[in-house]
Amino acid sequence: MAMTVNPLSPVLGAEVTGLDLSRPLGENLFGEVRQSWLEAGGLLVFPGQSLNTAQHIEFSSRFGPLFGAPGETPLQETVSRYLHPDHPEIYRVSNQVKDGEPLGRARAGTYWHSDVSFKERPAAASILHAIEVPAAGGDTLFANMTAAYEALSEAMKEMLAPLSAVHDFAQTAATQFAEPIVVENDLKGANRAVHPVVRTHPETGRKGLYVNPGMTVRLEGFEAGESEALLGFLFGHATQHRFIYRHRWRQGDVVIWDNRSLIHYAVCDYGDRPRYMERTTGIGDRPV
């Protein structure tokens, strides 16, 4: 296989052609894929792929353990109805309903976030396969939190260095899930964690902001107004256009993003036009 990597934007992302992800990749070739992922700021796009669910899981597991895999941590109970009935590693994103049951989570991710940042070991790689997409709309925005951190003043970096923030699923549940769907157990300690505001990436060694509007509720040790003001500044700073790549989905796209260095936002502007995607989510390290 001849792999070609082309940048997608000045700030992050690359498109990889010449690979068929339904076929096993040798160790050397997979090593090239992983290195390209890191060098591209944590986002790779593989167009024109045709993966079945088992192949998707097999490829994803090369990046590390998956939420929902046998013996591994499941995603929180609230999203269990959206998991693949035969493969709990697969979280389904869809606006379609069959026999009165949703085929996936409609309007999933319509807010800036890093996947499951409220876990003690939050997500590393997320891998989303576009199986059916509308002709227009449904883009996903990705913001480079490493670039956002590096653009801060030295004085701001020094102030942020020792700070920690609380990430809580209750923040997401309050705005993103209808009340009957939220499970009481999901609002307890298993889906609440404290992480450093500035995170060192375990593979690249680069520092980046690790806060997001969807799940970060407050800074530890600050009064409410102080925390709100500082987090508001960081959220606004990180989501400036200069740090963002916007992906327009095509049927067959497989997109891998790094939740350790990116946040993302799914744009829900396609109405009831059919959309169906499958996602795996890798279990990452404890942020440091």
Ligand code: SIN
The other form holds:
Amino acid sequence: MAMTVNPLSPVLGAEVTGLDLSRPLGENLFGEVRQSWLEAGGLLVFPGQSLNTAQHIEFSSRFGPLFGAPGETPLQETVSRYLHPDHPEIYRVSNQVKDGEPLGRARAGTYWHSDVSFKERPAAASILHAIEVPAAGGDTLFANMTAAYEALSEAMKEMLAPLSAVHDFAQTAATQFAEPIVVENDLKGANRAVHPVVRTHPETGRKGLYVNPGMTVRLEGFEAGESEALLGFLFGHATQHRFIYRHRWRQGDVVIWDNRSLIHYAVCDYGDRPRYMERTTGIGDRPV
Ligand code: SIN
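Could you output the structure for the form predicted in complex with this ligand, given that the previous block was the form predicted alone?
Every chain and every other molecule in the complex is listed next, the one we just looked at coming first.
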């Protein structure tokens, strides 16, 4: 069966059928997947996949090094209890508890963010495999930060061009974590980074906003009130409906998104109906 790619929304995302990700993809086919991903604004959905953990890691590794892989940077220590015990590349998201132990992080990412933007080299591709999904609810929203940037006035683009922002896990921990089980080490330097407010995508060469409400603390060189006002404007601007694709999960979906050009928000509206997902997180370049 040939690979087909169909757009999911006018602003971003495409669905890919005709591929079985549990089998290794040849170089040419993988090149087509990668190209489609970039052309779709950084989000592809592969429905009906059945991947074991090793296959998930193998497919993900084609996009670059992974957080938690041997010899690579781990994710922040706070989430280490949610990693797969044998495969630290896999971060588990779940609202279920078994034998008193959480199966994964509950309410993970229930705020707008770009994965681990507080690292010097934040995430590139994240690949989430839906293993159990509620019959209703639990969607994930994705906002296209390239489109949001391009829709700004030339005057605003000029003002933003030289600016940098501080991204800090301490803010995420303080404001977004429902249960504040945070490892003290995570509140120190390795989880704080300064990045340009407008970054150039290393593969497409397109510019996009690189700030997010969950992890971006302040703009460098501005008074607190000024920074809050300008960041508040950018967050509100980027998360308008016209820049968003909303993904309704089906069991077996594999979704790959590009944290260099998108922010995302997991909607926590499914109560205790089981939702279980496994994610790999690719290590990206230092934003420029
Ligand atoms: C995340 O990676 O932020 C979680 C996404 C989700 O559970 O939908």
